[in-house]
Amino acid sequence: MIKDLLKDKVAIVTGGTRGIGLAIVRKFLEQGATVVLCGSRQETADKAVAELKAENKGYKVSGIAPKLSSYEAMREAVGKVAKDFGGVDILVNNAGISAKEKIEDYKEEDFDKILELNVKAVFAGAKAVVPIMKERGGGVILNTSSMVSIYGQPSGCGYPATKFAVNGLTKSLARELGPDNIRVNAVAPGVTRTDMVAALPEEMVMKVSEGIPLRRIGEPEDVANAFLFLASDLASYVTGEILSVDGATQV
């Protein structure tokens, strides 16, 4: 395996305390990056940092808990990271929430909540980091999309709606920021073995897997590998892409 793909890079990963986000943080650390992970609360961020440090005392990792949907909070947090570590090279907008309600049962406040975290936070994070990346001569912004941003889903319309929006932000910012050597891409995971999926009965997981040509669901590391590729110089001519990591799931 190629090593040190992100050596001397500074990365911020939102939603980095568990699941796919934690796998991204771990993968970036393994490849030599300094990583600041964002949690919903400082205690969850601290717990994730302690877990990673227990795996490898040499990991350069710390945790913060800004309000992701607030531009001012993100500007302050990103500015502090840049001051402490000399800049920011990579931003991963991974934090998000899902939904499963039927439209008749969908509360307006819940729709607003999913828009705030899944869309506005991506905007706020990008807006906060772009000036720093421009000063640095370039950078990488990566967003977590979803397979449902392509296919939709039969309930919980707020979730695919926000992921369609993430795709739009990704493609538009790639065009806008390309002249500044800032690449913007997204990864669209399929069914992945996160905490929620891990709690399902094995027979249910097997049934889901039958509709996937690779005959298995994804692992967080599968998705993290895609983020690693897009964050690294191996993808230096890749921008504006929505990379599906779903085993060619049949919908």
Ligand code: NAD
The other form holds:
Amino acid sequence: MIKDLLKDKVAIVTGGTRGIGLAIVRKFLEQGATVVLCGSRQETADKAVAELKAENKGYKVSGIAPKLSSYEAMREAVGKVAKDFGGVDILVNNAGISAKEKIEDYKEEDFDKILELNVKAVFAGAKAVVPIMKERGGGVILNTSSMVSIYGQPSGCGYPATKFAVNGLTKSLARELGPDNIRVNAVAPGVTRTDMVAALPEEMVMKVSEGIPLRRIGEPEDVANAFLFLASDLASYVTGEILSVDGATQV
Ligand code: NAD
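How about the form predicted in complex with nicotinamide-adenine-dinucleotide, since we already have the form predicted on its own?
Full assembly next; the chain just shown is listed first.
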């Protein structure tokens, strides 16, 4: 049994209230980290914190809801976490939305909205933690990409466009921040059983699974395990990587 991989580490996880983000938060807590999860609203953040504390009252978890794409809001939020917990060691930029519109149906505000959360917020989060991590002598920034960052997808082109951008930020920041001992990596999940997928009929999930070499879709814990590895010192010489967690899906 792996234990204490993140002992004494302070982590911030965006989109930590459900799905993949919640699984990452749980995994980090199990491994001894102090975690601040971010939700889109304070109520959903509080609800996730209450659920986790009900599972284990010893978990060191709290919740906030800053505007993730705002430099100023993120600087303030991250600064407060650093002050309250003595620093920030790990940032997981996980919050994201998807898209399925055909190009003719795209509204200008839809494209802006997905860019704002899936790209600008990743940049704003990194920008806010970097000075703190530099002062601390290092840190880890992890981003949630997607298998569509390799293949694209046949509609909702804004979504893969943002995930290609996430890969670009990941690889570039890894090069820029390596000399400061800040590792930057991304995880690219395949179809993963979150709320979105849970709403689908099981036959449809089985049909998707048949096309995947491992013959199943991913569970949030499969993805969270990859984040744990990359967040921990086990990945001490890994940076600039986009780690696929997709059962070798090819679309
Ligand atoms: P989800 O919808 O279950 O969770 C999304 C999270 O993002 C929630 O915690 C929500 O509070 C947060 N969020 C949404 N809009 C927000 C906003 N405007 N401001 C702040 N927070 C906001 O989704 P999920 O499936 O767990 O996805 C998490 C990440 O994984 C996303 O980046 C997504 O693109 C990526 N991903 C998911 C899959 C999949 O199959 N589920 C596959 C590949 C990549």
